[in-house]
Every structure is written in structure tokens, then in C-alpha cells.
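Just the one chain here, laid out as C-alpha cells, in the form predicted alone.
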Amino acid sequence: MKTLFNLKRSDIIVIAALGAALVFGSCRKGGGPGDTIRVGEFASLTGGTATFGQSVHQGDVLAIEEINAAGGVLGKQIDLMTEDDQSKTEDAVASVQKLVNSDRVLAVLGEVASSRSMAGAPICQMAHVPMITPASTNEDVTKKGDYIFRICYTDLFQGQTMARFAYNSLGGKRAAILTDVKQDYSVGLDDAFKNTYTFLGGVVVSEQSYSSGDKDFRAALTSFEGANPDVIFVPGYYNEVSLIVRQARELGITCPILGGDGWDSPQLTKGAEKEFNNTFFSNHFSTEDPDTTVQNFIKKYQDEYHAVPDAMAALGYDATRILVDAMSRAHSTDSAKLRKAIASTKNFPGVTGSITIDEYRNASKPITIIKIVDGVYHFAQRIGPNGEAETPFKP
């Protein structure tokens, strides 16, 4: 996921950061003094997408507490160094620069937003510090270099999946799309959905756009009414989606509304539980999954935080565990050996599914479709990494 940013300012910051990174470059070892291994984390703990960063951070912390309690890794404890980027791309650059060049971390976890991950990735790449994003789905994130990984699926996969779900499972032959043009995440999902949907034989009857921070979507939604869509695809973040769905229902639009994993937040349906009936979104896991790994994680998370975990928390937990598993398999804190170990991850038993890192450093894994009923997220269907239905659709 991602946000756009001021290119001129960010380019200057990135160039400066890369220059500093070159000082420390290649042959990097360590990650902390004495009996600790420093792992960096940059996250949106405050700002517009704060629930994403807070959830991932809690998942990271839970995993590290478990690992340290079990004796750590390579005979050392993990020391998590956390930076709040305040949901700003330029602050993400500064955060990663500090983690890599000042704190001298062995590896970096984060971010959720893809533009912020893409801002921090060049710094990690130039310094040969492995970076694992738990939830940045834009295709370009892992193209920043061979030290950059993700343990979530990509926008291409979830966009294609939601198109098939709309056309095949819901029987929607006419779709309208409402896209946030300020978010690469939203634009990428729009493209993937539209291309697959039309390939299947569906017709996109109307396309409208908005910008992050907008509050009134009635004009765009009113234009949809005349187009008479069977489904509406809204690939945005929870902040605006919460308002879009409310306003759609106020206008009398009753057709299914679909989205991506950017919907997943405790704030999404708050105060509008009924309005979100007949909505669906792609996600990384479901709390209704009976799998033992999932249920054990939920119990641990509830015991620690007295709350039900969302997908971002599960992804943070998985990303941290995959990193430490790679450290253990590398038998070293040498960055090149760690990078190779992360790249060779196969069938890791994650909370968000069995995870294999492919040749492009992306995760091959299943995707879950969530149906919202009275504000509660319910498991609707699980789709395999090759697009096959692993479970029947539960309407």
C-alpha cells in the first residue's frame, strides 16, 4: 500500500540518505552491541494510517517477546528499534536513514504503505540491509533491489482475485470503480481489477476518482446510479472508504461494494455497522480460520493486548518470525548470508498462510475474502496462490 509524496523534497532526502548509506555499504555485519541483535522497524504509529502501523508494531513486538523468552536467536536477544514515520513518506526516509546509518540495525521491518516502503528501500539496498515489508502490495516495492522482500501478496494478485470474485462468485457483469488517484495502492488495484474483469467478459460502466482526505463523494456515487452497476469496486484506504460506503447507502445504492486489504481497520465500520452489510474485501487472514496456527496467534494476541488482532498485526507477526527464522538458518549476522536465507524461505507456516518467497522476493501464498455483516468480519472464501478456490464461497 502507498501514498504519493513531494518528489523534489523526497528526492533530495533520499539522495542524501543514499550517500550516507554508501559509507557503511557492503560487508555489513553485526546489528547490535554485546548480547543483542538490533532490528529496525519503521511504521505509521501516528497520522492518517495510524491503525496500520500500530497493529503491525504490536505483531512485531509479540513475536519478538516470544523469541526472546525462548532464548533469542544465535545466542542473542532481539532489540527492536522503532521509528514513527507519522504516515508521511518524507519521514519514512528519515526514519530508515536513522535506523540504518545511526542505529546500525541488522535488518528493517516495514512499512505498510507501499510509497513509504519504496522511499526507504533504496537506503536499505545501498547499505545491504535486508528489508521485509509485511504489507506493501505494490508490484514495484521489491523491484528496488535484491535486499528488499515482502511477505504479503501483491496488488496484481488481489486485484485479479477481486475481479474474479465479483464476476464469478457474485455474478456481477457490470462494475463501477471509484479510485483514489493520490494513492499508488488504489491505482494499482484499479488497473489489476479492470484488466481481469474485462478479460472475463465484465463491463466497467463507470469510473470516478477522488483524492486522499476528501470527505464528500456524493457526486461520484450519484453518477454510478445512472450507470446501474452490479458491483462497485473501491480500492482505497479505510479512512475514505468508511465515508464512501455510508454515503452510498444514504443515496440508496444497495449493490455489493468491494475493496482490498486497505479496508482492514477497526475504524472502518465504526458507527456504520449496518451500512457495511453486503460489502467484501480481500485480506490476509480471518479470525474464523480454524487452523491451529491462526487460533494460537489470536489467543496470544488477546492475552497480550486484550483485543482481536487484525490482518496487519498478523502480517507483522509473520514478518518478524520469518526474519528470525532466516537469521537462525543463516547461522550468522552477515547481511549477505541473511539476505540469502530470507530469499530461500519455503513453506513457512505463517498465521497469514504458508509463505514461500519466490524469485522476485515476493510471497507466494493464499488470499482470503472477507464479508462484513453488521460490522463483523466473516470468512467468505480462500483463494490459492494460483487463483484456485481453496474453499467454496459462503454467501
The other form holds:
Amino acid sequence: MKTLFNLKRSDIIVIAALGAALVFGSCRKGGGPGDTIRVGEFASLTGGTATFGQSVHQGDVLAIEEINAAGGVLGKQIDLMTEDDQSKTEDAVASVQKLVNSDRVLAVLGEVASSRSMAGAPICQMAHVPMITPASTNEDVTKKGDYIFRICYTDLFQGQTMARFAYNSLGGKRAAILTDVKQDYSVGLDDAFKNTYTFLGGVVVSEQSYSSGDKDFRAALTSFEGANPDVIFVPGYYNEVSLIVRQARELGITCPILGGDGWDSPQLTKGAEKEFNNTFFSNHFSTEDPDTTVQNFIKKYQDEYHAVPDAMAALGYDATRILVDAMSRAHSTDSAKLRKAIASTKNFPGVTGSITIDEYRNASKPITIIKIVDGVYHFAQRIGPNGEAETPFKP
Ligand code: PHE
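Structure of the form predicted together with ligand PHE, please, following the form predicted alone?
Below: every chain and molecule of the assembly, starting with the one above.
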């Protein structure tokens, strides 16, 4: 037997190359033993934004069950390995490290929250494991490297759309903004909204901030009253938004309150159905969309989970199906080939619209604006990927 001391120079070169392949993931073949392909998923199944993780997980599982029932992909069944990051950035890092380094997954699905996707992405990039975030909209997520993709639109598009909607469709010329400074998502969306709103001729009359976990927003909201805004933009996550809208209405603020996809949760309006009247948010799909892909998905989801799917569930389902579609087009479990196949996704018929991955690994697709009436999310308008109205606004 050879020991480390009697290896030839050529042996050492081979071992070094193998080590480098392990570290940098070049020519990485994937995902698990025998007749399964391992796909990893990191999600906030518990903690501050638990409904995000639970919904996306249910969407992922539904897609995988369907795919496996139809024979799997590349002649193998898919094995979904799930890590709960408890809605914490540090745990997101540990989750992805485990999936990539111990479980040796072929690809990673996740996360929903942009900050956590950005924490996990460098690990996937280093190991050349393709990562697809179903729902992280912050601009910087896919800039982490050429193995990092998203199948949702970006906050640039989302912020521009809501600014145009506020200015043109609602006719609001004065906006106040309340931002969660602890979330990359909220800060990025605030920026995109502000730039477009002022470009259009609107005035941002007051800006206030808070931190995830805060419970009392009355001081910020009271300062808005003096500024007399026509609309208030709150680019936050559902937990805080739920309290912000309640407290705003208690203080007598009746103007429209607008937000982004972070509002979407079955928890958002619970117990505050009336307070949420005259609110609008941009989302990824609407259950009222008559499109057959959407309606079939809703039916399958309800049969399985006895609940109505939210946007994360739809995005999880789409992300998983896009990943598996790319695996079958790659004809291989080689990670570089899989990366190329994901990058060349074109007009994929998703529940959240027709999805094309662009040169920056972002998704070009439509956006849906939701109007909340007595706690029910109604379809208000769909805007195409170039900002064009695909449907008229239903006030
Ligand atoms: N877009 C949000 C983010 O990037 C997450 C989110 C997506 C929330 C979809 C709700 C619905 O952090």
C-alpha cells in the first residue's frame, strides 16, 4: 500500500486535482446514490416568516411527487432533501453547507427571503451547484455568480410597477414610504419605487423605517399624517405589514396602502379584514386567473393540502419543474451541463406566467397586482415583462 510518503509526483498531481474538483466543484456529477437524484431545499419552515417556507416546501413537494409518479427524470426518482433555516440568515448558511457538502445534492432550491438567498448563494457558487431561488426578488441575489438563478421577477420591476400603479392608476402624486431596514428585500424595493415615482413627477413626502420584529409603528405613522400623503408604500414582510396597516387605520389614515410580494401570506389580514380595504400589492399570481395552468395547479394543491395556494407555493412548484425540465434537457447530472440548461430556459409555461431566463439569470415574466377587499385577494391587473398593461386595471 502507498503511504503519503512514497507517492510519486504524478500521484500527488492526481490527488491535488481531485481535491480541487471537490472544492471548486468542477465537473461535479450529482446528486446522491444509485437510482435517485438528490435535490436540496433550504426554507424557513419555522420562525418569523414560517408561512413562506411552508408554502414553498408544499409547492416543491407537489411538483416532485408529480414528476416521480410520471417516472422521474433521466430514469431516476428525485429525492428532495429539506433543511429548515428557521428564518435566520446564519442557519441558512449552515443549511446550504450541509446540503452541498454532506448530502452532495445536484442542485439547490431556495430561499424565499432575499437576505437568506444571498447568504446561501456563495456556497453553491463555490461548489458549482446550481441554485434556483423561487422567490427572492432583490437585484443582488443572482449577481452572486453564474450558478445562481431566479424564476421570479426582480424588485426593480416590482418597484417600478407599483410606482406607476400608484401614480397613474391611483392618481397619487404624494407618497410616504415605510421601509424595513433589516431586510435587503425591503431596502431594494424602496429604492426602485422611489426612483420611478420621482421620475414620473411624484413627490416622496416622508420616509420612515423600522426593523423586522418591531411591533409598534405609531410614531412613524403619526409623522406621515402631517405630510399628507395620497398613498403609503410599505415594502415589508407580512408579519409587520399586518400590524402597520391595522395601526394606520386606527390612527385614522384612510389613504391607499401599497406593498410588494412580501405581503403574501394567509396571516396578513387575519382579524383585520376591514382595515385592509383600500390596499394593493404586487404578486406572482392570482387564484382568480382563469388560465388553465393556474386553475389546474390550484385544484391539485387543494386536493393534496386542503388549502388555497399562495404565491410562494406557486413559485416553489414552478422552480422545481423548471429545474427538472433543465435536467432532462441536459441529458446528464453533470452540474455544468445542468447550469447551461437552466440558463437556456425559454417560455416555460409556469403557474406564475411564461418564464424565460435572461442573460443575467433573472426571469422575464409578468407581474400581477392584487387588490384586497374584506380580506380576499382580488385580481386587479396584470403587467407584462416590459411594463405594458396586459389587462385593464379593475378599480
Ligand atoms: N420577494 C421576497 C424577497 O425577496 C420574498 C417573497 C416572495 C415574499 C414571494 C412573498 C412572496 O425577500
